[in-house]
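Below, in structure tokens: the form predicted alone, a single chain.
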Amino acid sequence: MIDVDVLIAGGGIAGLVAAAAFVAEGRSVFLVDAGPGPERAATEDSDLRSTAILEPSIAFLTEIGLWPVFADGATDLATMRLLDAGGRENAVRTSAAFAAVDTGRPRFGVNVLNAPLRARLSAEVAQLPGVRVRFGCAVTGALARSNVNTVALDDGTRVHARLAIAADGRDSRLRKAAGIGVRRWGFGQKALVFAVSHPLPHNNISTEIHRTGGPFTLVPLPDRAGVPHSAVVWMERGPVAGRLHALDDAAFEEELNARSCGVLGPLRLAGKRAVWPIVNQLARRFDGPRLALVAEAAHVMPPIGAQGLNTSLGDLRALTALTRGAADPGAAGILSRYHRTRYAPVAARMAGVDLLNRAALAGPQPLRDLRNAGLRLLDATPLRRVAMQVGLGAPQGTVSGKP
């Protein structure tokens, strides 16, 4: 039997950050993850998928002492550029650029490679006093009582925790054990995720191109051997994504360059491709007895506008603000306030991402023309300022004080 203040299910980026955040509060933490631990080093041929970290998330990571781990190898995102290529010809017809400097800041955030980040983060968390990490071990059940949540693991271990945190993904076992349902919807899309090299510098500009099927996004990565690189998230309807993924590299690059409209010159694959289903999912509640849901255990949204991990870090910022200094981090009053603080803002953010995705999906020419007119309007009116604040990741659902 193990007794701790906080048990965290899930050893992804959100779970590891949660462990560091609660250790910074002086809590004892046990982190468990069903998968193997991340490799300690990433090779040049490793997974080049990446994640954008926006400024409010950077502030939170700085507060808990993790920002240097994220900053290593990060690429600044100085400008967000939206392009519409939804005309009858596959070419850019409208461009709107939003520069962070216009809001008085040098950047919207940074882009970080996932695989080396998780390896560095895992190594950092494992060295923190008061934390135990166990990979390759799954949650099999949980039973919450008035003062403790008893979590059973598949190696026979039982953990008594005053607070359990579900950071174990969209199929969270802790969420299911608590009987919390979810609402799931989607549009039959998948995302092709990979990295590319290109001859033109990205100049720290993140570019999102809209035609049909979903957005095509190029996000800056560090140069490799002096050659500019970017991460790509290419959303398409499922059958189209499946066809593209099955192509050999030469045929795929031909389709890739047609879709990118040549904005960075000829693109070449730099590493392997992956394809991921796109869903929207929202838990009915973000809390349960002695339980808080964070990250994809609470909400899943398409990779549009860098909202995924940044929303997850917003969960952790709100939760730790409420538990800070509390004698009992799993008290019902704290957890119910966490739900009230986060649920409505996250649902609203998901609705916004959903709307953007519907616009990007547009197939009929009149709808594409309407989207193009909307982009022109956004670029030419005060709504431009609102768009830049969203790009900066204006925090939602923050809290102050105690329940």
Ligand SMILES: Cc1cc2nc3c(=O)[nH]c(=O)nc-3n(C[C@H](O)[C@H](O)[C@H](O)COP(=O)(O)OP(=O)(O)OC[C@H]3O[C@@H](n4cnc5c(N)ncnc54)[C@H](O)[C@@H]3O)c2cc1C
Given for the second form:
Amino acid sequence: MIDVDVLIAGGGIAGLVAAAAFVAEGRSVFLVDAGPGPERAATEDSDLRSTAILEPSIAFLTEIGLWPVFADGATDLATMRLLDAGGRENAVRTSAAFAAVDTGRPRFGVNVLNAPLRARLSAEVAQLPGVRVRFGCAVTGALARSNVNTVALDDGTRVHARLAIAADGRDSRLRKAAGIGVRRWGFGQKALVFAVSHPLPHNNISTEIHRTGGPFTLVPLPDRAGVPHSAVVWMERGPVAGRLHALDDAAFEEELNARSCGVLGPLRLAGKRAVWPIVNQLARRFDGPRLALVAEAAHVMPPIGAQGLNTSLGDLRALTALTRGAADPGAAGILSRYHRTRYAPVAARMAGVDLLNRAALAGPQPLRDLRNAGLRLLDATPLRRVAMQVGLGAPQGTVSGKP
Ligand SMILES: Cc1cc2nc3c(=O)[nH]c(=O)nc-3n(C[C@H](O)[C@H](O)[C@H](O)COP(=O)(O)OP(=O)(O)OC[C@H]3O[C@@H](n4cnc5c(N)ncnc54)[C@H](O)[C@@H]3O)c2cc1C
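In place of the form predicted alone, output the structure of the form predicted in complex with this ligand.
Now the complete complex, all chains and molecules, led by this one.
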């Protein structure tokens, strides 16, 4: 039997950050993850994704002392560029660039490779005082009583926690154990994820190209051996993504270069390709008895506009703002306030991402032309400033069109 203030299920990036955030509050923390330790996962190259961390997340990470871990190997994102290539020919017909410097900031955020970041984070968290970390150990169930949540692990351990945090991903066992349902929808898309090298420098510009099937996004990575590199997230309808994934490297590169419209010169694959299913999923509540849902246990959204992990870090910022200094971090009042303050902004953010995804999916030519007209409008009017604030990760309710 183990007694702790906070049990965290899930040692993904969100769960590890949660551990550091609660330790920073002086809580005792026990973190369990069903998967292998991240060092093993990193060397097996299991997560080829990179994550854009936006400025509000950087502020939170700085507060809890984790920013140096994220900054190591990060690439600045100084400009976001949206291109429309939805005409009859596969070529760029409209381009809108949004530079952070126009809003008085040097960057929108940074881009970091997930696997090495998770390995660094787990090493950092493991040596924090008051935290215990156990990989290769799954949560199998939980039973909340008035003053404690008893969480069962698959190695037979029982953990008594005043607060349990579900950071155990989209199929969260803790969420299911609490009987919290989800709303799930999607358009049968998948994301092809890989890294590329290219002859032209990316100049710290993140580029999103719209044609059909979903966005094609190039996000800057550090140069390797003096050669520029970028991470690619290429969203397509499932069957198209399946066909592309089955191609050999040479045939895949041909399709890749057609889709990228040559914006960074000829792209060459740098490493393996992976495919991720794309869904939208929102839990019915973000709280339960002595339970808080965070990250993908609470919300899953398509990788558009770098909202996923940044929204997860927003969950942790909101939750720890409520628990800080409280005698009982799992008190029902705190948790219901967490749900009330967090649910509506996350649902609104998901609706925004959903709208962008639908626009990027557009197949029929008239719809693609409408999207192109929208991009021109965005570039030429005061809406441009609003878009930049959103790009900077401004929380809902703080975006203003005023200079
Ligand atoms: C292609 C792609 C690109 C993305 N790009 C970005 C981006 O640029 N910016 C951004 O902000 N977001 C991005 N996201 C979203 C971001 O990656 C996710 O929001 C984030 O990784 C989710 O973190 P998580 O910790 O909730 O889930 P996960 O990373 O899935 O972690 C869940 C953990 O829980 C563990 N677990 C599962 N079940 C149990 C159990 N029963 N007991 C114990 N442990 C368990 C798992 O082993 C896992 O380690 C992207 C997503 C995709 C698919």
